[in-house]
Amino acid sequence: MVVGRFAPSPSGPLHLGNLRTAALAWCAARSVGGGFLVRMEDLTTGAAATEETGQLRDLARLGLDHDGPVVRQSERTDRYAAALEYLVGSGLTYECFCSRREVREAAAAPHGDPADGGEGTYPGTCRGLSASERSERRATGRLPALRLRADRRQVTVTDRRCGVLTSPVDDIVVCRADGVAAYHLAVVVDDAAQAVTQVVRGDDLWPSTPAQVLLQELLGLPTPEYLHVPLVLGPDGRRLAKRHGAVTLADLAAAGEPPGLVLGALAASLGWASPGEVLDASQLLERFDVDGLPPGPTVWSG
């Protein structure tokens, strides 16, 4: 059985780009009679500052139902700890004391290998530290993150829309210096634990997929089918956000636009509806067409 999911961070209200991705994920699963799950990626947001209730309300208003209870990453830290224990015990990690600024500066240095990436690609500064060198860094008060010893392994992944990508995997962080599991580790552990077979998400995450697939292989976890969908941008060409004005369901409701009109506008942005058309979720599902997704991002002008 196909199982899809939508996994937002509950740090703020869902904007129209989030909602369009959620609708596409829901359609991809429901179009083949599959299950659809909602997971809150709240490891870094804190349970006290959550927009979970509002996000779930917006999904329901659009008719995007989900199966089973909502899962929260903050309640699953034991699973991440077990995965980290396995990676550490297998010699697949090392301690990294570098700050983000130091990583950026080292990656941009003239002596660096241009083929090893752009800003933020880790140059391996801490990969070969001795025990005494690690002790010296700890003595200064620095706490280490844990990085995956990926050794620039080439990983090939396939996406239903984006095609095939073969890329070397960077030594990504799998556990932050504060002890919180990093996104890449948490997401692969969660997808496997929830038996997710289909991942639909924004195509800004497509380049990071090889790293997640490598983690799946190292942890003995299955690789789901991927579908990375186009983003929604604001008029300035940047990813849609609150700064672009009325971009949430609540904003549009206050302006007199009901959920059906919003869903119709989202469908129109994909070329699946006429401007001003009112749709419900079942009608959107009937028009769902992976091959008909636009080749690039959509600019939302309101």
Ligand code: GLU
Second form
Amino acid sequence: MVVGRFAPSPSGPLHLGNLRTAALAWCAARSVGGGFLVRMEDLTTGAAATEETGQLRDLARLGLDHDGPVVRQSERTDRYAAALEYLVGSGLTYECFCSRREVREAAAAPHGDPADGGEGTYPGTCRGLSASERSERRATGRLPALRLRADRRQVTVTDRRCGVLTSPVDDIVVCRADGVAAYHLAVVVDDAAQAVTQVVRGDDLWPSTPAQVLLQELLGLPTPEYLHVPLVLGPDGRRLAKRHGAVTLADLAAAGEPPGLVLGALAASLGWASPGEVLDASQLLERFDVDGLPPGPTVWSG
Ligand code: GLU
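Form predicted on its own done; form predicted in complex with the named molecule now:
All chains and molecules follow, beginning with the one already shown.
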């Protein structure tokens, strides 16, 4: 049985890009009679600042139904702690005292690895610290994050649209210095715990997939099927956001556009409907075609 999911961060209202991804995730699961779950990725936003109600209302307005109760990452921290404990106990992590800025600067330094030295690639500063070096750093008051000892291992991942990617995995952070589990760890633990077999999400996360698959392997968890879908960008070529104008269901409703027209417009942006067509979710499902997804992002001009 296929089980898909949509896993938004409840940090703001869903915009058309999020909604298009949600609609595609729903179609991918429902088109094969699969289950569809919604999980709130609120580890960093905190349950207090949640936009969960509004997000769920918008999904319902578009007819994107889900099964079972909504799961919140903020309520699952014991699971992440157990996975972290396993990684630490297996010697697969190390404490890292570097700030983001130090990582950036060290990655750009000549003795860093220029081939892989893109922003954020960890240069290994804390990988070989001795116990006394660690206590010296602790004594300065800095709390360590935990990094995965990935050793630039090459991991191959497969995606229904993006094909095959083999990439070295960086020493990613698995637990932040404030003790909060990092996204990569949480997503892998949650997908397995929820028996998710199909991950459909924006293709900005495709490059992170090797790291997540490595974590699945190390934790003995299954790897789901992946489908990374193109993003929706604003006219400036940047990811769609509030500053781009009417980009949420509420904005569009205020401008007189009902949900069916919005779903039609989302389908039109994929080449699956004509401009101005009104669609409901079941009609979108009939037109859903993985092979017909556009090769690149869509620029939303309103
Ligand atoms: N929470 C992530 C986001 O809102 C999605 C993570 C995922 O689907 O794996 O971009």
